[in-house]
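Just one chain is shown here, as structure tokens, and it is the form predicted alone.
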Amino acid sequence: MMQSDYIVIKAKEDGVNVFGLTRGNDTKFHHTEKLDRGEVLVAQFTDHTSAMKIRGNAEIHTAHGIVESEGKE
């Protein structure tokens, strides 16, 4: 089993998404959460997820750093 490091998702704004995607040939969404202002997810990468997609406005804290996703304006 693959371990990663645990990200961490605030969101900034009632109603951002995170979707998680599947790792393999076919990268397709296998889970989606909806967060609202102040609530926080943390989330891993793991031998099914390869990525996940953020839309919102939101913090999310890596052991690279912090980035900032941006909401429509």
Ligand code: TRP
The other form holds:
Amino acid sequence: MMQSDYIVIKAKEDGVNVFGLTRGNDTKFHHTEKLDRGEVLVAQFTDHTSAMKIRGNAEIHTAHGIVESEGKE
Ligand code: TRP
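What does the same protein look like in the form predicted together with the named molecule, given that the last one was the form predicted alone?
Following is the full complex, with the preceding chain placed first.
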């Protein structure tokens, strides 16, 4: 079973979306999570999840540092 570090996503506005994308030959959304301002999602990459897409203003804390996603103006 694949193990990986946790990442932490903190929403900076209401309605931030976190999409989980499948691992394997085809890459598809398999899960959507909606976060309101201040809410935090702690998540891992797994056998099923190879990538995540974050839409909206959020802080993304990873082993590589902190990045901020921004929504369109
Ligand atoms: N069932 C999913 C999985 O094990 C749950 C999950 C893990 C997930 N990490 C995620 C869903 C990140 C969305 C985003 O892969």
